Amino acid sequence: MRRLLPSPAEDVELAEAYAYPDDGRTWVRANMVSSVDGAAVVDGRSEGLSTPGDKRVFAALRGLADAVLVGAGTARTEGYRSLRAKPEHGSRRRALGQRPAPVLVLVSGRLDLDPDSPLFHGGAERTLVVTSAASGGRPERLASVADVIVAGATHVDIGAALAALADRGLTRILCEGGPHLLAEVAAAGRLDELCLTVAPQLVGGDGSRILAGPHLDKSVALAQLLEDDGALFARYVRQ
């Protein structure tokens, strides 16, 4: 993995390159794969879209969070699973009073969580589920399984949310989409960063983009570009 801005690398730490802010803050950084031609998934799914260095990077932002926050919906269509403790990253969690493995957030606005999903079990820390007051589910199914939070009257609060998490002492957050959320982050001004990995494919057809909602008008800019076979692997942060 080498590194193109700001200053060429031939070998970077990726820990050290995907670092978060230190000063406290909630910050807020999505983590999201397209092809050259701004595909997103392929097949429904962004799996056909990763790289071998995609994968790295994957595992190293996941190393770093606190909490990923991903749509129910993208979880279930992505086969996520409750998040388990990495060995690789347990010194330099405890060096930084992280928790053993990031809290798995799921966002639902149904609250049409099975609780007998891998999605609850397993992981090394308890699942978090966001919804409304507006959802319509019953938290109680899921109380033996997960904690709810609910954020918002009609429709899930991203800010009520992310305060709700700064609360449990979750404040670096990688959001992991889909592309809806990831929308819905942004529209709400809270989308501090985004790592955008760029696939050295083209798909065509008509599958979705990143972002997934009404038009936005934010201004970001490159703090880094990596590569790797191919592949490019940019941070850009709002300005």
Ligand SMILES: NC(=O)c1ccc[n+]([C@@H]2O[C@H](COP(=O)([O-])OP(=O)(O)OC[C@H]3O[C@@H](n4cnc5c(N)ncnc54)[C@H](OP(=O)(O)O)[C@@H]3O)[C@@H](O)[C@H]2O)c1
The other form holds:
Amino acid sequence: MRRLLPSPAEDVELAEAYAYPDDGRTWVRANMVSSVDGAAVVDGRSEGLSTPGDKRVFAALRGLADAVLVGAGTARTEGYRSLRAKPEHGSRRRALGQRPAPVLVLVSGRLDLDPDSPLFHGGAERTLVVTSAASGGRPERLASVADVIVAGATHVDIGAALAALADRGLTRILCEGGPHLLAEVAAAGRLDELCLTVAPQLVGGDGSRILAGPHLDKSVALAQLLEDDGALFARYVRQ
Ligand SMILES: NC(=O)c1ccc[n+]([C@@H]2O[C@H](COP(=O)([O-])OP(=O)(O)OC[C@H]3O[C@@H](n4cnc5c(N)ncnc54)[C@H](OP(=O)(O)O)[C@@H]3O)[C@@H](O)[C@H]2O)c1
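Given the form predicted on its own, state the structure of the form predicted in complex with this ligand.
Below, the chain from earlier opens the complete complex, with every other chain and molecule after it.
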């Protein structure tokens, strides 16, 4: 993995290149992948866009996060599981006072989540579910396998959700999408950083983009650009 911007370098250390700010405030980073022609999915999933370099960045970003925030749509489609501790991240996490593994945080209105699924079992930390007071599902169904946070009346309020995570000491947030959740985070003005892999592929079709939702008008600034085997890894920060 080499760095093209801001200053060229070979063999970049990913944990350093993607270190979170050190001021204790909540920082929301998203990590998404897109084809060169803007598709966020191939055959309904992101896997077809991922490259070996993308997998390395994906794993490194999880290793740095306190919490992985993901929409229920992505958790269902991509077969998410609660997160295990990785030995290679142990010493850095201990030095930063982090838990052994990030907490999986699921955002869902309908709560159509199977309590027996790997979303709630096998991980190092208890999964959190963030929902609204008007949730159509039954939060008590999940109470034995997850902590359920109510943030918002009719819809999950992103600011309230992030405040509830901060109350639990979770401030280094990694949002892994999907496009609907990410659009809401951006619309709420809470997307501090977007890590975007541009996979060297043209896929055509009508797959969704990395944000799905109402029109936005937000500027971002390019903070870093890495390259590996033709894939680009851009880090954009909010202006
Ligand atoms: N290219 C990439 O990097 C990337 C990354 C992630 C996902 N994807 C792809 O994106 C697709 C999924 O897209 P998506 O946009 O449907 O996924 P999503 O944003 O993960 O999920 C949408 C769902 O999340 C819940 N949700 C999100 N915001 C909410 C809010 N404010 N309040 C209440 N619930 C909220 C709702 O769940 P309920 O339905 O449970 O109410 C909603 O139906 C998949 O094909 C996946 O493979 C691509």
